[in-house]
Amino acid sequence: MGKLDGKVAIVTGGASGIGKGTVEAFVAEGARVIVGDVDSDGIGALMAKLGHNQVDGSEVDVRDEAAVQRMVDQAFRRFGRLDIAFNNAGVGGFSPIQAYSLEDWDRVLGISLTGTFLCIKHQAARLIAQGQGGSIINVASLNAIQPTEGFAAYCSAKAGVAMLTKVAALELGRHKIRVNGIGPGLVHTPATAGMTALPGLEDAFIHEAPLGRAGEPEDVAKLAVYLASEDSSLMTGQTLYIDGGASLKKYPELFGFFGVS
């Protein structure tokens, strides 16, 4: 038996990277999953790989409240219930504060923080109506607690996700809904490929991680399974940092790698 047998999950940003790894891990543990993403081709490829009996897709921009609600409703139409939500959709940006465009700031905050709020809002409403509790997991970041040059919007958004997780846990515990977060450090995904391609940058990350390596999507997915399952039944309001110990040291000085004075 899998740890998630009979459960139904939603995973946003589920077509690649950490989200894809988590969809695969949830299915391996017996869950059926709605994959939410803007990448319809990626959704289709994952459905073909894992099978339509276990996975269905929802093309969604998490900034669009109506689309988020449709995604949540789809879990009930397709699989009859909802038990787990993994709110992973997010995006980064890079600029010195004095040059940061309002458009880019709004994009990062809109997807990474407001999108997470909208997902929690509609997931919680459905879980409350269902009356059987559930587990909501929000993806924050090491950058929720560790400032980084050029990441004003991203650090602010992810710090917001960590606090939103606490508030949601405080409010929803009375409904037996647990809300926790995961704060990854550097993980090898398509989203981080541009950064790790810069000569010396990944080595600088690893130098600041006591365990001496970057993460893989599977590392985060295993923690997601724990938080989704009854193994963590007494845990709520926590953001768990999975960063090889990088939070114990410091973030690499990015301006030097990007040629910013």
Second form
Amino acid sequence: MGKLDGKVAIVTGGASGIGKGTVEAFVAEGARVIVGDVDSDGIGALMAKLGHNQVDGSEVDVRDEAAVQRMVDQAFRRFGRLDIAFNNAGVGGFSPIQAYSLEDWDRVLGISLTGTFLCIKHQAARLIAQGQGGSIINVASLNAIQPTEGFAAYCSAKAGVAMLTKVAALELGRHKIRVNGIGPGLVHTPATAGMTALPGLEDAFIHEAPLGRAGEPEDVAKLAVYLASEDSSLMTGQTLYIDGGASLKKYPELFGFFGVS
Ligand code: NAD
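What does the same protein look like in the form predicted in complex with ligand NAD, given that the last one was the form predicted on its own?
First the chain shown before, then all remaining chains and molecules of the complex.
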């Protein structure tokens, strides 16, 4: 028996990395999943791997409110209900503040923070109407609480996600909808491949992480299963940092790795 038998989940950014690992973990625990992503090829590959009875895809840019609403509707149209949302789509981008373009700032904030808001908004409306509670999980980052050179937009967006998680938990608790966050440290995914390829950067991160290793998507997915399931039924409003202890120390000084003086 799986921990999520009979449940229906939405996973945004589900075609790659942490999102993909979480789709796989949710399905392994018995859930049926709508994968929301801009990457239609990635969605197709995951549906082929996990089976069309368990997984359906929704091509969505989480900045597009109408598309987000369609994605939420699709959970009901295809699988008849909604219980869990894993709002994971997010992007970063490196630049010193004085050179940060407004376009790049808007992109990071738009996908990582506003996109999370739009997902919560439409998921909450449908979960309230369904009347059986639910679990919403938002992916923040270690950088919600730990500043990092060159990541002004990303750190600001993720701090916003952690606070949005608290406000949503406060508002939605009366409907038995729990809202929690996950704050990963460095996790090996396509998004971090460029960073970890920089000589010495991963070693520097690991040096600041008491457990001495970076994470894998499966590490985060296990925490997502816990927050999605009844095992965490008394928990809401929390962002849990899964970072090998890196939040206890400091982030590596990225300006040096990116050649900024
Ligand atoms: P990833 O690039 O492997 O996956 C991100 C997915 O999001 C991709 O499938 C991409 O197509 C999708 N996506 C991008 N923009 C989108 C949009 N506008 N609408 C819908 N989907 C979109 O990245 P990842 O490392 O797995 O990151 C997933 C989440 O975890 C992000 O929110 C990221 O900020 C967060 N995070 C990652 C790490 C890490 O070290 N990998 C650490 C902390 C937090």
